[in-house]
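A single chain, nothing else alongside it, follows as structure tokens in the form predicted together with its partner chain.
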Amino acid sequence: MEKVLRDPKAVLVFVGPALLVYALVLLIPIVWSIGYTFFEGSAISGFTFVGFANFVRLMQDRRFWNALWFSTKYMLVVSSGQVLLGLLLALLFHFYLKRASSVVRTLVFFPVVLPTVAVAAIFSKLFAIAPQYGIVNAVLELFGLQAVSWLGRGTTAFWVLAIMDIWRAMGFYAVLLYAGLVDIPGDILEAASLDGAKGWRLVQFIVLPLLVPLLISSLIFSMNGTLKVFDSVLALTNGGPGQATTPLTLYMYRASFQNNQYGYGSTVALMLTLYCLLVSLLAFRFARRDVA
């Protein structure tokens, strides 16, 4: 077998088709898209070379900076929420529910397999103000409070979106981290508790340090997902009201496919790619120092 794998021709046969598909559907479009950043136009009217005009426009575009800020804010809030709540749930499964946790685990994992559009439809009804109050506003009214147009205001719409995406994904991270917790040898925990580490101290000094590699992976997973969020925003708020909940992905989509500015859309896409790369690099650096 080893002999086969050392043969360059055999390697080409095994890797070649996958590499070809990868290049066709990923690499070529990326390079193509970078090329478009120096052009402006559309498939119908043709493209004209504009030099760095798209980049200059990007720097001066208030809506681009708004979208970048939204993406950052959303990544920070949602990723930390997903991983933190996932961790708390995992601790709950392992230390309190123990063997009885399977039902709860299934329930918490359930939103992960639901289609985003369905989840968004549920949340838009929960937080609705018109044509009739959703459950949240009905409860507020019950306590004599003023109903709120949750999805009609930028700040509240952001939080509804964040709550929805945290709820949707925390079950996934809970299961992931639970697997890590199960892996921690029982004798270490036993020894620690004999030494007097109990409750929060046990978690702080024994469990968390042993979970760090998995926590970092979860964070990288989550940040990559939240930075590229598209479907949940499109389904819940469509980027509105105004531009209040428009992430870079939606802004790029609008520029390219709605406004027909493929060059400018590609420039936004390039910025998003660079930003993802930067966040991943930072996370990796952070991870290596910690794991080592």
Partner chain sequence: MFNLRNSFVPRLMLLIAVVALLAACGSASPGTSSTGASPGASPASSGSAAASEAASPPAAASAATGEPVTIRYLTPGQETEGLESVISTLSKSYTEQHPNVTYEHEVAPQTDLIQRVQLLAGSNNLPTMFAYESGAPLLPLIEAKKVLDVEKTFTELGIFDQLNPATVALLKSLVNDQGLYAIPVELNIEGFWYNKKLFADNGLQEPKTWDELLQVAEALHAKGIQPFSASGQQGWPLTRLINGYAIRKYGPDVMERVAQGELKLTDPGFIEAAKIVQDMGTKGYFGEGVATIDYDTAVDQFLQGTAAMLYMGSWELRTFNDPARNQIGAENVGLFNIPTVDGGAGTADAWSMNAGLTRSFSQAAYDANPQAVGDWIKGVFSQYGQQAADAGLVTGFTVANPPTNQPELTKMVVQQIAGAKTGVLWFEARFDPEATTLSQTNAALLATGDMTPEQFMTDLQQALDS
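With the form predicted together with its partner chain done, generate the form predicted alone in the same format.
This part shows the chain on its own.
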């Protein structure tokens, strides 16, 4: 096998087709999109070279900064919620429910496979205020509190959206982290218990340090997913009210495909890609320092 891997022709035969497909599907569209950032127009009206005008416009665009702030806030809240609740559920599965956890794991994982539109419809009904109160407003009214237009205000709409996406994805991270917990050798946990490490001390000093690589991977995975959120926002709030819940992805989509500004939309997409790359690099840097 080592002899084969040292033969450049053999490597080219084995790796070449995969590299070709990778280049055609991923690299060429990225390079093409970067090229669009120096043009303005559309396929119908034609393209005009504008140099760095799209980047200058981006720096002066208040709606872009609002979308960037929403994406950042959404990433911090939702990624923290997804991984933290996933970790708590994984600990519950492993240390308390044990063999009886299979049914609970299935139920907790179920929202992951539900269509986004169906989940958004459920939450829209839960938090509805008209034509009749949803369950949340009905409970508020039961306790003598005033009903809230949850999706009609920017602040409350953000939290409804965050709760929905945390609920949808925490089962995925629970199962992922549970697999990491199962891989921890039983003799390590047993030895720690004999030394007096039980309950939270066992989790703090034994379990969490062993789970750090998987936690970092989960966090990077979650942050990149939440930065690129699109379908949840479109289905539940459509970016509203106003532009209060518009992330970078939706702003890019509207610039490119509703306003026919392909060049400006590509510039927003490039900024989003660089932002995702920066967040991932920071997380990797933190992970390496922590492991060291």
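For the two forms, the rigid core is made up of the largest set of C-alpha atoms that agree within 1.5 Å on superposition. The shown structure was predicted, so the numbers you read here are calculated from the model rather than taken from an experiment. Numbering follows the first chain given and starts at 1.
The Cα shift for L278 between the two forms, taken after rigid core superposition, is smaller than 2 angstroms.
Relative to the superposed core, V13 has its Cα moved 3.7 Å between the two forms.
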